[in-house]
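Just the one chain here, the form predicted on its own, laid out as structure tokens.
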Amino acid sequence: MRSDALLNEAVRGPSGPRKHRMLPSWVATTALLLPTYAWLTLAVLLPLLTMFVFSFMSATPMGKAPITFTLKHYRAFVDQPYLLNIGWTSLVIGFWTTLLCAIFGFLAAVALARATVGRMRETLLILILLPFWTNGLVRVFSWTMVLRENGFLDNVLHMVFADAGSISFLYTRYAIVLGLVHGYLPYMILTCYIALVTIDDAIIEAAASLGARWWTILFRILIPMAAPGLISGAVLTFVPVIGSFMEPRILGGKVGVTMGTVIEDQFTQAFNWPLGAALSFTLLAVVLAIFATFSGVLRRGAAA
């Protein structure tokens, strides 16, 4: 019976429950990632790798003339001098819009955290998330119907002053930094709600207790350290601004000339894909020196 009983184990295995063996850590990260970074491969560095041969190529490759590859593209800037006004129009369109939106989003930021609660603050960054539900096409033609004269500006206002003149100003950088603005500032109210409920509540009353006014509190507490947030923000908003066509193109008309709306004419108008790439990859190096500049903040906003 001792030796039948052996025989049967030695075929069945040693009883008692299995033990499942566990696969190395960096196997399960790795299947966890894989789907993300292939796609990302696809869908992001590919495109990006093919409009990078496309900006040495001497003429765009659907066409029939013999194609060599040059850096004359990547001297547009030395070769057009005009484009120097166009690149500074659209920073200083860039700065205006993440200027607004700072100080807007920062106090909006700062109400929303200190002087809401519950339900309240629930509601108010729905609204706030609001905008991202419509399609950004409408958002900025509602604009038009706002802005145009004998829109819904002038009529507000004549309903006042009767015999006001119109205060339209469609068609002016003006509109277009309007446009942007109601485009990027949740972000910048996001980035910055955030960093403002990360900041104890203490720090804030014995401020108070001490005798510091609110513009004490707000100056040397809430702004320093909500910074990362801040600047996250800015970064947020500045680097696709510099390159944004829409706003431009409708609420600008003849004066909404940016760097986004001459890429986008070589590409559909030009049909010069090599000199509309070698700008994107220009406009490309300015946004990583950007990111380079805010790098060491933003890793300190990460780790905070």
Partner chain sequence: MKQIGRIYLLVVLFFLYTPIVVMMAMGFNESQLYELPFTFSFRWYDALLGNKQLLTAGMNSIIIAVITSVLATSLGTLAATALARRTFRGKSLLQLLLLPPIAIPWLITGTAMLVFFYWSGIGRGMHALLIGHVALAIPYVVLVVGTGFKTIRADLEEAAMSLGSTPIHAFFSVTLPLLYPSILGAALFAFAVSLDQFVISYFLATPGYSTLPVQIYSAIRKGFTPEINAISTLLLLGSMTVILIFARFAKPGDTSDKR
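Can I get the form predicted in complex with its partner chain as well, since the one above is the form predicted on its own?
No partners, no molecules, just the chain.
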């Protein structure tokens, strides 16, 4: 601290910094920020705005049909009740994926924080996170190799029970959830791990020395203290999962109809862009509501 003060004094000197012909500071700041924010405006903000306008149009403005503005696409859930089922399916898939990620991810984070040290911990953490930063599409495709009839899973089964039938469950909702858990588990492990390493060992040792059993330590100390990590992990899993479309398509086949695939269809097959836009914004509203509910937790998680 003292040396810093001395340094600063030496820096400023008796006459202050030497004068340069300097532009006003706001010009420099603007010049630094402008390229990035102009780019983000062009690529993200204007598109979202345009899509919002599109969501009120009566039809895709491609042909010569006159365009009027309407709210009917936001009534889609009332007008087309099958959408309610699909929305429900998406929520159920999102719920199970998040729950399974939370349980297995939290336990893995506990194991990482309590049962490993040093080099081993570092290596394990990198190995766990590595798949997360590789192509999600390829990882989903990998599961078809395991789950398909006569795939890896069936072969392992037949090695044990030679004449067992097939337990292939590709093209079911279980397969979708499994693929999604595989995709987001590393993220959950990371957020829980970051929250868990900040817990002082002394607290746990004190509890143990006073006779607390492992489940008491887990439910009374670890889970409450790591709750922020658990919640931000859950939010950051649930949000992308309810918007997913390639996982349900590839692993779910015919049963893989979710909000994500319905929206994709409106843009690539049905060419009903206004409906797709309205469904996207309904989804976005759900996402924003989730973020708003947990924003305090997420901010603390980001600061940690």
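Throughout, rigid core stands for the largest set of C-alpha atoms superposing within 1.5 Å between the two forms. Residue numbers count along the first chain shown, from 1. Here the structure is a predicted model, which means the values were calculated and not measured.
The rigid-core alignment places the CA of Leu32 2 Å or more apart between the two forms.
When two forms of a protein are overlaid on their rigid core, residues whose CA moves 2 Å or more are considered shifted, and Thr41 is one of them between the two forms.
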